[in-house]
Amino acid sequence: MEYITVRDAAQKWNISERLVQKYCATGRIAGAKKFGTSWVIPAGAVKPKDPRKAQRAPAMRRERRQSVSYPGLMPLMNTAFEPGRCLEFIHDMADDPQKQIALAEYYYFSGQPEKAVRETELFLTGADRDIQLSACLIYAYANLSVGKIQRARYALTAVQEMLASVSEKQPEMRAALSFVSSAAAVLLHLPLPERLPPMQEFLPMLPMGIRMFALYVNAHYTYLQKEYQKSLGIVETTLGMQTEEYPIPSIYLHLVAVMDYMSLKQRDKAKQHLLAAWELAKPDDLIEGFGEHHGLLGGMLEAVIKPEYPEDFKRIIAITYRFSAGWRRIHNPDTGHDVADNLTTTEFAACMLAARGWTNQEIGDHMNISVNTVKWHITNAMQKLGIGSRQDLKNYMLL
C-alpha cells in the first residue's frame, strides 16, 4: 500500500498538521500507522467529516426553515455559519435591511467591492444604528477597494461624528461605536481615536462573533507594537473561547496568527494557521482578508496557495492591488509614512522577509523561487523606491 506524510494529507485536504496528527490518534483514518512521533496515512484515505458540523446541522437547518434573522452589527460576522452554506443562510433570513447588509458583507468578504457599495450606500442614514454602523463599515472599505476614496472617507467621519455625540448613559451604542471605530483605525493602521473607550469596557457588551472580531483587531493592533507573543495568545484565546465556529472571525483570526509566526520566523505554524484561515474561507470563497493581509503574510501565499490553488491566488492578487492602492492613499497622508505603492506583490513580500532580517536563500527556500530571482526581485525594487540599502528597506514596508 502506497502511504503518505501528515504533511501531504494536510495540503492534500486544507487542514492544519496538528488536525491530520489528531485525526490520527483518534483513529479517524483507516488505515494510518504511527512511526515515531509522526504518522504514515494510506495514499487514498478520504479526509474525516467534522462531527461538530454534523452536530450542528440539524439545528442550522431549523434555523434556515424559520428564516431566523440575526440583529445587531454585522449580522453575517456574527453567525456560527456552517463553511459551505453561506448564501444559503442569507436566502433564509427575513426580507428586511438585515438581510440586506448581511448580503453586503458577503459581497465584501468574497472580493466583490461594487456590489458591496451598492447594498450598503441607502443604509449610510437611519434610525436603526446598528444598520447604519454596518453599512458605514462595509461602505468604508468596499470603497477603497474600487478607488472613490473620499466616498470611505465620508463613512468613516459619519462614525467618528456618531461616537463624540453618543451619550455615556447609552453603553451598549458606545460599545458598537467603539468597536466599528477601533477596526477601522486599526485596519488602516492609523492612530486610534481620542474618545475610544478602552477594549476592556466595551467587548463584554458585544456579541460573541463581534467580540471575536474585535478582538482579532486587539491581536493586529498587538502584532503592530511588535509583541508577537502576546499577539498569539490573544489569537488562541479566542480561538479557543468559541463553541461553534464563527468563520468570519476565525479567518482573520489565523490570518494574524500567520502574521506573528512569520515575524517570529515559525514558519510551519504560520502555514498551519494559513490552512486554517483557507479551510474556513474556501467553501464560501471568503477570499478578501487574504488578499487584505497579502503584505503582511510575508509570502505564505506565494509558498503555500499559489501552488495548489493558481486561479485562486491570482483573484487574491487582484484584491490585493485593489485593496491596497485605496490603503496607502488614506494611510500614507494621515500618517506620514510612505509604505511602498510602486512594488509588485511578489517583489513586496520578497522585501518584506529581507527587512525583517532574512537571507536570499531563506526567502527563496520559503518563496520557491531560486536564490538569483530573489536577489532579482530586491533589486528591481530597491532600484524603483531609489534606495541604495537593503536596511532603507524598513521604511517603506508594513513592519
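Residue numbers count along the first chain shown, from 1. These numbers come from a predicted model, not from an experiment. The term rigid core refers to the most C-alpha atoms you can superpose between the two forms while keeping them within 1.5 Å. Compared with the form predicted in complex with the partner chain:
- After superposing the rigid core, the C-alpha of residue 12 moves by 2 Å or more between the two forms.
- Superposition of the core reveals a Cα shift of less than 2 Å for residue 372 between the two forms.
- Taking the rigid core as fixed, one finds a CA shift for residue 385 smaller than 2 Å between the two forms.
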Second form
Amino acid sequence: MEYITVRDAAQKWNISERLVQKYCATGRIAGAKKFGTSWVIPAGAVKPKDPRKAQRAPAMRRERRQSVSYPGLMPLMNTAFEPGRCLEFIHDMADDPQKQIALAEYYYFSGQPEKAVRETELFLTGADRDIQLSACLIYAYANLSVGKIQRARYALTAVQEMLASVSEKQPEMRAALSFVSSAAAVLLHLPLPERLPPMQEFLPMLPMGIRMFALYVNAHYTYLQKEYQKSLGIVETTLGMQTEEYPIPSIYLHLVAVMDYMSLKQRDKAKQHLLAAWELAKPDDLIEGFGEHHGLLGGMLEAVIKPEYPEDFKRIIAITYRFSAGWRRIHNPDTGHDVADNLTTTEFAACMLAARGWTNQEIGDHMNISVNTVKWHITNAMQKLGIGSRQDLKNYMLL
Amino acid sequence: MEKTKKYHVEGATLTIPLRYDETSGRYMEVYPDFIENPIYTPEGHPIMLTLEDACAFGEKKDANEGLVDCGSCRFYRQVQNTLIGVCGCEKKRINIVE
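Right, and the form predicted in complex with the partner chain of this protein, after the form predicted on its own?
Every chain and every other molecule in the complex is listed next, the one we just looked at coming first.
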C-alpha cells in the first residue's frame, strides 16, 4: 500500500496539518499509522466528513413532517378561492358533508350564525374526525354569537376531550386537534389547553390555508402578550409566504396587523391592512372577523369603513354586540370581568385608544369626530364603569 | 324639571346637569366645556375635566406614567366621585380682583 505524509494529506484535502493529525489520532482515517511522532496515511484515504454536519443532517430529517391532507377540516378556510366567487366554489363541491361544512363556514364568516348552527348540528358526533372537529369549532363560535352559551361550551368541551384522549402515535390527529383547540382558546382569550403540543410540532403537518389560520391564532396570542412587533413578524411572514390567496386566513391575519399597528400608533400601516382585509372580505360579505375584532381595531372601522360603507358598518357593529355579549358570558363565570358591559362600540373604541395613551385630539382626528365628542364618549364610558382616571381606565381596559 | 348635581369645589359652586342613560339605567353627569367657558375658584384656579388633554405647563404626577391628561398632572386636584377637579398650576391661575 502507498502512503502519503500528513503534509501531503493536508494539501490534498485543503485543511491544516494539525487537523489531519487530529483525524489520525481519533481514528477517523482508516489505515493511518503512527511512526514515532508523525503519521502516515494511505494514499487512497478519503477526507473525513465534518462531524457537526454529519450529526445535523439526520436530525433534520427526523424532525421534518409532511403536510397531511385533511379534506374535512375547515374546507373553505383551506381554499384559495378568488374573492367574489366563494359561493360559486361551494356550489361546485360534491354533495357530501364537506360541502355542508364549507357552507357552514360561509354562513359563519358572513355573519349568519343561526344558519351556521343549523348546518353543523348534525356533524357534532360522527365517524369522520375532521368533519366533527370543524363542526365543533363552527358550532361553538356560532352559538356564542346567538347567545346559546351552554351549547358553545359543550362543543368546546368536546374538542378538549378529544385532544386529551388522542394518542401521541396519531400525529395527524393531534395536529388537527391542536389547531382547533388553540383556535378555540386563543380567540376567546381563554388559557391554552394543558396538553397542547408545541406549535412547531403540528404546524408543518397542516395544509396551507389551515396553517395560515393557525399562524393567525399564534399572532393573535402574541398580540395578547403585548409583543406587537413579533406578532407583526408572524403576520407579514405568513402573508408573504402564500403562493395563492387564501381569503379567510388572510382577512384574519390583516386584522391582527391592524391591531398591532394601532397599538404601535402607526395609523397609516394599520389602515393599509384594514383596506387589504376589506378588499378580500367585501366581495363575499365575509364581515364576521371585523365584528369580532372591533374592540381591538382601535376605532379603525369608524375611521375607514363607516364613512364609505355605512350599511356594512351597521351590520359589523351588530356582529360586535352579539359576539361580545357571548364572549362576556363565557368569561364572567371564570374572571368576573364585564369589560364592555353597557358601553357602545364608539365608547369602547375611544376608551381603548385613551387607555393606550392617545390624546383626545389624536382620537378625534383618527375617528373623524370632534374633540368634544371624544370627551363626551369617554366621560360617559368612565361613569358607566365607575372609573375616575385614565390610569384606572388603562387598568380596566388593557390588563 | 332637569335633574342636576351640585358640587362645591374649593369655594366655587358648580351645578352639573344629569341625563338618564337607558343602556346603563343610570344618571350620567353632563360636563360643560371648561375650555370654551372657563370657571374659576375664588383663588383664580381653573376648574377642569379630568380627561382634558395635558397642557404645555403640565408635569407628570407619576414618574412611571406619561402625562396625557389633567388627571395625570401633579398640579391637578380631582374632586371625589366625579370627573372634575381644580388645576393648581400657578401659570394657569388668573388674577382675581377683590
